[in-house]
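A single chain comes next, written as structure tokens; it is the form predicted on its own.
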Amino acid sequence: MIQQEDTIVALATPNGIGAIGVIRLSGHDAITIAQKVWKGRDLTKQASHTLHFGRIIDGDIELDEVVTSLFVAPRSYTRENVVEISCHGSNYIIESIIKLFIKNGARAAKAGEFTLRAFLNGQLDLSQAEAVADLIASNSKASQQIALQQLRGGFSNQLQQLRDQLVQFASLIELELDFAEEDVEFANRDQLKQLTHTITRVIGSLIQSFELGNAIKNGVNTVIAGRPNAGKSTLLNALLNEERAIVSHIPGTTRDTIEELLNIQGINFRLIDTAGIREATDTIEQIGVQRTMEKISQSALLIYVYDAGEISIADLNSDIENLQKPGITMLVVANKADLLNDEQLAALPYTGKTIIISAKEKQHIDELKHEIYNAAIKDQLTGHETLVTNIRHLQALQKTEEALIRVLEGIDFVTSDFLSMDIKQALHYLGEITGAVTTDDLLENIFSKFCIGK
């Protein structure tokens, strides 16, 4: 069972020595417990949202001079009394103050317990609570914006509107069941069909948005592949603008994958430099080539690089045919353009769209970055649409869609009780996303992934 009666305490800032550390208390007795070890103005008599300078005292021993922030219920993150102690960032001081609070009646908070209490007390719904963790973990502008939009309730509001409309029809069908013997129809079937079509389209659009939303949240897996000595590692270095990979004229220098993060216009791309694709000459190289193929199969974007002055049209087309996989976008990049004249460049063998670069001289690298961004994002990101980024939400939406499809399939010939069952299932799965329907196991699974102190 989830407990809310205790007052909990934890460090709210990262572990390690810093200028300050913030210790957070939340619970009915938070202010009373803080007052027991406080020397300064009486905290129990101060207004909410005020700061106070004073000292933390353990008996006759002064632990630190601190600034204390007061948030009186319900005007706090958890809707409970909250006290935040800003002390000096010594590990010894922080641990001593936390132990002192525990000695005086608090207990150590579990992972995500402050946000769990915010959810249980109605400050946030479940999808907003999950957005808190996403916001903390965001590492690009786009992922930060999506998490912030969800935290502000954009996704929740859209789902609530859909749910409210379904609830209205569900209640009418339930009314029909109460008057079943009189054969009365309260829910207009044509209106229900139209509404279900509309909601199914919206749900389908949200499901389709997951591919983009997940890419923005976790980064786009992008593999750089090609034959040995095509300039893959040089290209990685050029994209990152640093000497990350060892570059050599000797074919097969890269034996294992090298992974780095590249941010383009607020989107993270997880660049993976791979071993050259060819018949391996030894066991180690064979393992490297196998890993290359595995990484390609796991990627969303493949940058195929070839030496513009060396490869034949037959080998080029063979590589492209062998590497192209369903669901993977491929960019074809002709490298070492600095070694070719205009006539040679015009006669490049690949007839599709080719991006011509010189990784060594860093020619057209910005153009390639633009193409990488477009290949992954295109015109999908406007800043206004709702994007699904959470696999739990995706699965609930898929189950909602399945239930609604059953409603559409049976709306003209099944009885009201069967329609009611399917509509209730759709409502159940929508409710799982926002937390209108929850279990202790579900909540513990979600909040256990949070950092302690949040």
Second form
There are 2 protein chains.
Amino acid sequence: MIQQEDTIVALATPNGIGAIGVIRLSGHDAITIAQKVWKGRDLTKQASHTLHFGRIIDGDIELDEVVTSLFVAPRSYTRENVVEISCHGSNYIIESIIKLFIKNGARAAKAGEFTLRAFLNGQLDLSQAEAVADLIASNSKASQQIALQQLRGGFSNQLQQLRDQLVQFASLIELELDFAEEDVEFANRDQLKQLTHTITRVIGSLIQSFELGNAIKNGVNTVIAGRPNAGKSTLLNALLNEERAIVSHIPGTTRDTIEELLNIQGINFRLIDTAGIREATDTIEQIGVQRTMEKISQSALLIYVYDAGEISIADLNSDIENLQKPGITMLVVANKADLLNDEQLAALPYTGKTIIISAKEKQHIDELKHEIYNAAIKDQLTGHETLVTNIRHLQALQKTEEALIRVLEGIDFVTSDFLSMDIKQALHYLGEITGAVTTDDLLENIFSKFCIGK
Amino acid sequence: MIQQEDTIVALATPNGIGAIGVIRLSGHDAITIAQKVWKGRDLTKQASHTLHFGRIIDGDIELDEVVTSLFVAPRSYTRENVVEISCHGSNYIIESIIKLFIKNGARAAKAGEFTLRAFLNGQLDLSQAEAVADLIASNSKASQQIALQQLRGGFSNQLQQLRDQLVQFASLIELELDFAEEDVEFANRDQLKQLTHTITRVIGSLIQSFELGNAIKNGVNTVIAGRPNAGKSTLLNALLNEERAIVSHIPGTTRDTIEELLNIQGINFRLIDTAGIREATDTIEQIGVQRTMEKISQSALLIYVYDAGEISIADLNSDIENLQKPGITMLVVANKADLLNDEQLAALPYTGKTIIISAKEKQHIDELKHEIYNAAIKDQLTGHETLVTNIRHLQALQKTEEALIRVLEGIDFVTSDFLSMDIKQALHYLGEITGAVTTDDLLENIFSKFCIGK
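What would the structure be for the form predicted in complex with a further copy of the same chain, rather than the form predicted on its own?
Below is the whole assembly, all chains and molecules, this chain first.
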């Protein structure tokens, strides 16, 4: 898969009509290839990090007036020579220029190939490279912050520290193997035990953080359920009221695939289409129950709404009992409070915690949002400095944890060679996250999910 | 409409997910505003045309790692200070950065406002500014070449020369007005007549060039007509065969609004949906005839196809007679030649020029393309160095021509003041093209059609 000798080219900006498009070239010959089709100052003689106005020419034919950015190796994203051509945003022109570069010795870049080169050339480790894709896909403050922190190496540094500590012991135990006949212990078993405990705890905490990290990265699946006329649609509109414009005024984002996106304090909540639930709730023991429950079981949060002036104690308790699922947080919301007086409100049938609102009059909606945020996020935030958001990292951490548990179990009983094997396994899986250990398949798998041009 | 004191900001690249997005700031304070949210080398102290890696920060919060391009006035597109931020291509990040700039004193740019400033600051004249939009919209070699030539000032220079010559006479005639009592002639009437003739001829030629210019810019409307089973669809596919991939492999281009785009020697031919014609041709005198004729009358070129082995002389002549329209070139194509022998081919019923092909076997398709190109383009190319592609320019040229004809008609009869008025009118309309004469309305009208960010 990996050929690094050639110079690659791709459009780095989105397709479509815009004022400008940026075409990126990277590789040893990037500057000399650009120079071949360039009318302007000699690019091969210019300093790195400079901008040059000029023309792209194909023989006698001028293709465009452009501005060229020059990044001389190793001072570039890929640590190779990089040239970026900022041309007029016509698809015809962009395509013509890319073809021209290919005619002059470049090759069309594969998905993620620029970032792959940045990784292979030591500019980024693997988890940082993955953060680049996360950053591009980020659609909320929280997801952007996590991705940026990962890109900046926060996660990598933490793993590196754990790894360094383990490596020390691994080498001491290796040493013991060399002196196996003499039955010496270079690696203090108590210290190893303590260290392994510490690392296992850290790894365990990272594993636990995935639930939250994943919710932040992909949004918190949230179902609104309730009987007909409980005011679910009005509630949905009240919740989305101001936020809607913010999430939807740039076209082409995630809105195509999900019903509605609600942003509370930088976290996206995906409000799942509850049409099934809407129809099913009054015959909840009957035919719709399975579909309803499926939707709820795929969610992290359930907002159950009832009409405070209408529902009977029996129906309310039955609904709540039926909808409750282990591991899914339920918020109980009494709606249409504007139609009740204080006395009636005090006599609401449900005895558990209830958020009393009027969706129609937009009363206590902010309070509800606060509760939604708290229910999904707040408790989990405690104690997690780093959040794991990537399922590949989760799996590697889980395998690391398994290996470390084997180390702990065997530390007092097994011989150095078995201990050494388990520690090496832990090191291997930790190394997979940052790319200290990789295979072509792994890289292919990761970078093929990138967009072309990155 | 026109406020130039403030600093404007917009996304310069298309919306959508891409590796990077480029945000453009222009105005007196562009660099100081960028510096306010910047972590990296002090941008206010850097040279023009340099690139800087750094971070965009909102107080304590980092928004992204970016590369910033610096263009110090007047060495920029707008001749103002310009800063371009190349950030990760997440809509969330792009939106956050734009909002941050607005919070720090920039204003969201209106459509075309960067180019408007380039015009107002004398970087481009009006027809060059319009060429920027044409260049972005260009979708073929020919349309791109015309737009680029116009951007480079070819058209403007030609108009400027005409204008300079007229201005001389205008000033001499003005002088005559000052000495009106003395009945002197500073402006030689014969020379003026000769010059006006020359200019009128050039203007006339430019007006004539619009038909071709417009065809090149917008594509040549081409209808394929013929009886059922004449092989129209097969012909369409044979024509599009190789070209199709070229015009369609970048999504979001003009393909949504037209049926098929065929590129011959850099010219786009818009093959109009002929479903109406297909059904109507065998009952051509009947109900479908009006719709068919409407489509044909909107086209510049008609390709009439018939089945060489099937049609009778009577039907053929009747079709051709019915389809022929003044001003629309018709190509007569005999299809299914592979089923006939030489003798049969020699005995084809139509006596006019016929292109004999087999759409199915792809015989003589290149020859047909050559004939299509020649019919639409070749004859018209002669004698036009500059092609007018813009209807606003066409109208201004027509008004110039009218004024010049009034000059010619009156030159021997009317007094200096009338002559002066007509010459000034001609100058006015010529000046409108390049923007020597403008109104806010005119500018508003032109630039509001641009995309935002250009």
